[in-house]
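The chain below stands alone and is given as structure tokens, in the form predicted on its own.
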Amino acid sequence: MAGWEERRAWLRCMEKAAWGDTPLEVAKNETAAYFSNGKTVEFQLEQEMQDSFEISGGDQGWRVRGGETGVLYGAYALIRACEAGETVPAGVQAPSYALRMINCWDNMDGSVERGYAGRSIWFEGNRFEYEPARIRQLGRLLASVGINVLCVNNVNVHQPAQHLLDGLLPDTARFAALLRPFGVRLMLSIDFSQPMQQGLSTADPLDAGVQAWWAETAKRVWTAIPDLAGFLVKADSEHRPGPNTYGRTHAEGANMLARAIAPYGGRLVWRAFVYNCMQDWRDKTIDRPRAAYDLYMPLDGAFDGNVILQVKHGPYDFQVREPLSPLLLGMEKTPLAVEFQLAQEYTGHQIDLYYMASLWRETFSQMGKGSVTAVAAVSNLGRDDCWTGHPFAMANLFAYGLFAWDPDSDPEKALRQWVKLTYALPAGQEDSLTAMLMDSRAVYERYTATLGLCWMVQPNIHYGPSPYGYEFQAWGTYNRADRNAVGIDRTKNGTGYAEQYPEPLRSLYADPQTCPDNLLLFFHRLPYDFVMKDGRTLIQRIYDDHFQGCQEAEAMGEALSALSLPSPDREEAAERMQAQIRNAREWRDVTNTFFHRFSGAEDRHGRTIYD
């Protein structure tokens, strides 16, 4: 199998990696290596432009004008456009968000929580363990699409990771130095109770000793890594410690940390993924999607200016289909980051194809600019030679960078550029691969989570069908299916979740006649003979979608076999496609049988349901 050195994803168009000690040096070396035919690229550094750039020129040569990191982004934008045969972007190009983050769930023992691409690239044996050249290559990959922050350790901070702030701090600084020439800054996940691991009796954010401990820690960390982007915190969530332990609000907890790092320009990213994870399934008054809005809306405006509240794009947990989190529409006085998940936890484990850019486009279109000032995504990276387990999963990392820079990007254009930069395919095959990946989200949704059904997955694993897998557990993830109906009433007559949305979304979701089909059972509890907009009954639509999705997965397998992909991508993609087809058949048969046993309704087309 080819090593990672030979599999640089979309930068295969470049003959060699051209490092440097500063972003400007990297930009000069990269363009010199790419334009080896004699075309020159000149750079004009204007510090006030920061990440922004402007490209001018043409036949005789190019000029890139920009800030310290802007010139590097301009160099990569120029190379991408030229290699893909596209028009070089005109005018000043500026990112929409200052922080364009990758959140890695790497543990220091080398494992990766919800990682589907092998072990950690930089941790092993409770210490840093990596190939410096690969870390530089990672910096190159991230910078080439404008990603500028890498949070290296899991938000569920385990004991060894706490040493990143003390005993392992010199190693952390050396790691940061490898990424610095590519404009990529480190961020570190911290444990709210960390002072108690160092001898203090409390982690109360209003305790003077705790405040002093964090202030001294921040001084030590920023002295070692002056450009550290900040800290990421998961508090009072899924048994993680937090300010609620001491009767304090999340604003009080976040502000204490934010004030410790403010003198150094640090940002405190506070995850809003907080809910009651020990609820009784019998209690229908608790609705998990309500949790974030109910907790944080009363705190809007109470957070310090360098706090960013990181909100998952949907109110649940990266499900195949969720509505936009109402918190992203409601909080107007607090800087927000929208959080996505590149790691395909509920969307196929980087086995099944699931190109995500249409999800991001829908999210950004619906939420607008508002108070969102940053964007984050849970990493899909790992130690596998192709970086992302499935070689096509690289398309998600590539497109994420483009959308984090410009949320108005076009999903198909981003995908086609990745295909051009990654594979030298004939035009017809390029179209076929692009179409396959563009359709992949809808295909996966049809055979797994039609009509907005969530959580019908194997518990803990989150891959493969289990319609009642979480139905009686404490996580608040229910479909309430019985012989009469399926779904949860989240209107004002039910849990009231739909009331968290402003108009016109509130009314749109509240009426099953206007609610989008792909969210129908997320917002409504309906009988199996409910008549859909297209005239089909609800149960027939469930049957049809699962049969159709499986057929489409099989058709994707046939299309894939006709592509002239290079080895080993060809073999890896083919192997995973066969696994996807088996998975789709299992989803079809298990889910259709589940609902047939409840409803007693036959498929009007006479297809086999295994009752």
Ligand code: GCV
Contents of the next structure:
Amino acid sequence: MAGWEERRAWLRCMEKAAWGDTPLEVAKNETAAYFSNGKTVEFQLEQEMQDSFEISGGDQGWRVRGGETGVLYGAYALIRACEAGETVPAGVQAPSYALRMINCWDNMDGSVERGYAGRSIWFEGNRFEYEPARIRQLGRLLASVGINVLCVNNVNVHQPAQHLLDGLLPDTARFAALLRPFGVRLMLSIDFSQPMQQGLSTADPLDAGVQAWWAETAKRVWTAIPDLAGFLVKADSEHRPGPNTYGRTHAEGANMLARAIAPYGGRLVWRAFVYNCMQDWRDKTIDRPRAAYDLYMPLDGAFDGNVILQVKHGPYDFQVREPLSPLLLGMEKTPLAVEFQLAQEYTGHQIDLYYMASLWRETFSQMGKGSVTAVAAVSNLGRDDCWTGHPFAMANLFAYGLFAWDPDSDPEKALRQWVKLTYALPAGQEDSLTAMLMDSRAVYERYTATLGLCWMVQPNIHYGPSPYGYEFQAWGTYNRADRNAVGIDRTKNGTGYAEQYPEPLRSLYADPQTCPDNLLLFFHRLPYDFVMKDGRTLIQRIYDDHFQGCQEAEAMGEALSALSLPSPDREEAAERMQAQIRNAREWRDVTNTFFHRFSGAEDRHGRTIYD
Ligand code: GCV
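Could the form predicted together with the named molecule be shown next, to go alongside the form predicted on its own?
In what comes next, the whole complex appears, and the chain from above leads the way.
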């Protein structure tokens, strides 16, 4: 079996390069190793260009002009294009977002919350434990697609992680130093109540003692790690402490922390994932998707300049299909980050194939350019040799980097580049793998969440079907299926959630005749005999999608076995594909039976639906 050293994901072509101590040195070493055929690459450093670069030249050699990190991104862009046989990008290339972040949900005991690729690469036994070469390799992976911030610890900050700011600070600084030559800056998740764990009687953001504690802490931390990108905070969310405990607003809480770190250029990333997770399922007046907009819109303009409000792309929680969070369209005076999840919590646990770039394309095109200042994604990485559990899940990390750099990127082009860099497949097989991954999102959606029906998953695990698994729980995640109808009316006649959208989306979603099919049951409660735009009944469409999705998963299995992938990717992908097919069959049968029992409707095509 190959170890991680042999499985450098898309950087296999650069095995021989030496490390360097600065981005420029790394850029020189990487290009010298790659262009060992005599072509030269010259670098011209122009500090003010920062992350930007421009590549010129061609036949004789290349010239890369760029800022301190720009030269490195230029070197990688050049290598990626040459290796994939693509045209080298012309003109000045500048990233659309200054912060292109990966948020790791790694716990200090070595576990990874929602991790599907093994244990943490850098934590074990409540301390840092890692192979330095692997951390450098990680820095290189991230830099090669332009990612520049790594938040190392879980947003659910369990007690030992607080010591990253004090007892373990020298280790945190050593870890940061390993990533620095790759232009990757560290970020730390912090606990809002941290001052109380360390002797103070309160964490009230308006308390002078608390403010002094954070100011002192910030000074210590930035002295050790002067380029720390900032703090990430999950507050008043899923039982985490926050300013609400003290009757303070989220602006008061965030600004207190932001002021402590402002002298060092730190950014305070404050997550907007706040909702009532203790809801009584009987209470239909509460509608979880409304929560973030209701809480944060009145605070627009109240945050300090170095606060970034980090908003999940949809109003729920990384479901297979959600509309864009209305907060991303509504807040105009607050710097925003959009948050995605590479970890496949609800999207197949890195067992089922699920290439995400079309989601990012949809999200960015709905938001429009310039409405967010940063991009974040929950990591899908772990200690597994192939880094991401499923070797194809690496395509998501790769493409995420390209989209965080340029939200107008093309999902298929990004994927093709990853396929070419990762595998040496014959052209027809490249097409086949690309097609399989391009279709994977729609296939998964068909057998797990048709018509926007989400949350029908095994509670806590979030893999496999359980139509009533979340129905009577406190998390605010209901489908309210009964013998007459399914879904929730979120128009002004119902919970009013659709009213949070500006026009024309508000009207588009409010009318079942214009609402996109894939969000129909997210916005509406409809009877099983409701006639869809294509003339089918709602129940028939539910049956059809489950049969079709499952069949497509089986066909992907056949297409996969025809690929001449290298070992062990071939065996790993095949094994996971078998699990995916079992999962798809289970989803098909459980969901169809569930709705058949309620509706009593027979399948028009007479296929098997179990009683
Ligand atoms: C880190 C969901 C996940 C949690 C996660 C949370 C979040 O609820 O299931 O594991 O916690 O999102 O984004 O904070």
